[in-house]
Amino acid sequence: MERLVLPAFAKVNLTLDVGIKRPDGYHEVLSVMQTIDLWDTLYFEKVPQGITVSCPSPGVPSGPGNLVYRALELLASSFPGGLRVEVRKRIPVAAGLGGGSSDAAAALKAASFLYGLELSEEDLVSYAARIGSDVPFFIIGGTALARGRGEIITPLPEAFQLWLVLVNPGFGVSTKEVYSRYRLRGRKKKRTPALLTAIEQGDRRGFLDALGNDLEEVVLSLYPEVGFWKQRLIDLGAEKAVVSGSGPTVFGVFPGEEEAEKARAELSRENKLEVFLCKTVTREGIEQKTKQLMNTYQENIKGRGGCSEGV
C-alpha cells in the first residue's frame, strides 16, 4: 500500500488530579482520558525519501515543529524511503483535546502500517512517550488511566457513553503556561480513584460526582471568560461541566443526545465560537471508523486515478 488515510480523535479528561512537581520538571498526574467522536483527518503518502508534514489551518507548524514531523523523525532510521503528509484539521488547536498528540500518534501508527514494522502497541506506546504526554494515551484511545507525568496509560472497561457540548472560545492556551501557575494546595481527596469506583458500580450519579480538574482553577483565573461558558452550559441543562486539560475548551455532560444537541444550537446561535456535539468513542468505534475511512479513501483513490482528495 502507498497510500493511507487515519482519523486522529480528540480527547476530554474526565479527571485531571495534579500532583507534586517532578525532577524532570513534570507534575506528576493521575487522570482519566476520554476518545471522543472529533477528529482530525491525515493522509499519508510513501515518497522516496524525505518528511513532508502540509496542514492548511492557521498556526498549525509545518515542519519540525508539527509534532507529526516528530514522531516520523523517530522512526524514519526504520523504515528505507520517506513519507508526505497532509493534516486536515477539525480538532481546535492549543484546546485541552490533543489534537497534535492524536496526530502524532496517527503518525506512528501509519509509518508502521505503510512501510511494515510490524511495532506492537507496546513499542507505539514507547516511542509516542518520547513525543509528549498525552500521545501514549492516543495509540490506547476509549477510556483509560493515564499516571506519571501522563505516559503511563491503563486501558479501563469502557465508561457510559456520554453526550458532550463543547464550548471552545477561539483562542489557544499554553499547556506550560497554565502549569507552571499551578499550586498544590493540599486539595481534598482525588477525584480520580472515585471515577474509577463509579465505573466499576456503574453509578452515574457518583461518576457524574467525579468529574473534575486540577487545572481549572488556573484557566478561569486566566481567563474568566471560559468561566462564563460553564455555567452557560448549565444553564442550558449539562449535569456538569469541566474544564478539558489545560483549556481552555470546556465540554458540559448532558442527559442524552436530544437535550446535546439543544444545547448546542443555542450556543451556536448566540455567538461565533466553535461549538461542538459530540459523544464518546470506545476504542472498538475508533477502530470501525478508521476501517470506515480507509475503505471510502481507497474507493475514491481507484475512482479518481491516485487524488488524494478529502474523503
The other form holds:
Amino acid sequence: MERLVLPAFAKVNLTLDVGIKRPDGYHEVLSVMQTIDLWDTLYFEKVPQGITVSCPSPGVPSGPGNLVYRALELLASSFPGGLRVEVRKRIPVAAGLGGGSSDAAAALKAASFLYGLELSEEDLVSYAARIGSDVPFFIIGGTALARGRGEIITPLPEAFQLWLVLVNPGFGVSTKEVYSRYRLRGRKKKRTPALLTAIEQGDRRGFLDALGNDLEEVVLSLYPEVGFWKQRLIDLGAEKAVVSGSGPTVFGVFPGEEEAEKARAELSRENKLEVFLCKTVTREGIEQKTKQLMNTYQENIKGRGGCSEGV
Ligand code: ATP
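Provide the structure of the form predicted together with ligand ATP, given the form predicted alone shown above.
To see the whole picture, the full complex is given below, headed by that same chain.
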C-alpha cells in the first residue's frame, strides 16, 4: 500500500491526580484518560526519500517542529524510503485535548503499517513515550489508566458512554507553565481510585462524583473565564464540568444526547467560543472509524490522483 489516511482522536482526562515532582522534573500523575469522537485527519504517502510534514493550521508548525515529524524521525532509520504527511487539524491546539500527541501516535502507526515494520503495540508504546508523556495513551485509546509521568498505560473496560459538551475559550495554554505553577499542598485524597471503583461497580453517581482535575485550580487562577464557562455548562444542565488536562478546554457531562445538543446550541451563540458535542469512544469505535475513513478515502482517490478533499 502506498497511501493511508488515519484519524487521530482527542482525549479528555476524566481524573487527573498530580503528585510529587520527580528528579527528572516531571510530576507523578495518576489519570483516567478517555478517547472522544473529535479527530484530526492525517494523510500519509510513501515517497522515495525524506520526511515532509505540512499542516495549514495557525499555531501548528509544518516541518521538524511538528510532533508528527518527530515521530517519523524516530523510525526513519528502520524504513528504506520516505513519507509525506498532511495534517488536517480539527482538535483545538494547546487545549488540554492532546491533539499533537495523538497526531504523533497516528504517525508511528502509519509508518509501521506502510513500511511493514511489524512493530508490536508494546514497541509502539515505547517509541511513543520518547516523544511525550501523553503519546502512549493514543497508541492504546479508549478508556485507560495512565501512571508514572503519564506514559505507563493500562487499558480499562469502557467506563460509561458519555455525552459531552466541550468549550474551548479560543486561546492556548502552555502545559509547562501550568505544571510549574502547581503546588502540592500536603497529602490529599486521590480521585482516580474512586473512579476505578465506580467503573468496576457500574456506579454512575460515584463516577460523576470522582471526576476532577488537580490542575484546574491553577488554570482557573490564570484564566478566570474558564471558571465562567464551567459554571455555564452546569447552568445548562451538565451533571459535572471539569477542565481537561492543563486546559483551557472544559467539558460538561450531560445525561444524554438531547440535553447535550441543547447546551451546545446555546453555547455556540457565544462569541469566540469553539464548542463541540462529543461522545466517548471505545477501542472498537476507533477501529471502526479508521476503516470507514480509509474506505471513503480509497473511493475518493480512485481516478483523482490522490486528492484528499472530501474525507
Ligand atoms: P498536551 O496536554 O499533551 O500538552 P495539548 O492538547 O495541550 O497537549 P497540543 O495541541 O498537543 O496541546 O499542542 C501543544 C503544542 O505542540 C502547540 O504549541 C503546537 O504548536 C505544538 N505542535 C506540534 N505538532 C503539533 C500537532 N501536530 N498538532 C498540534 N500541535 C502541535
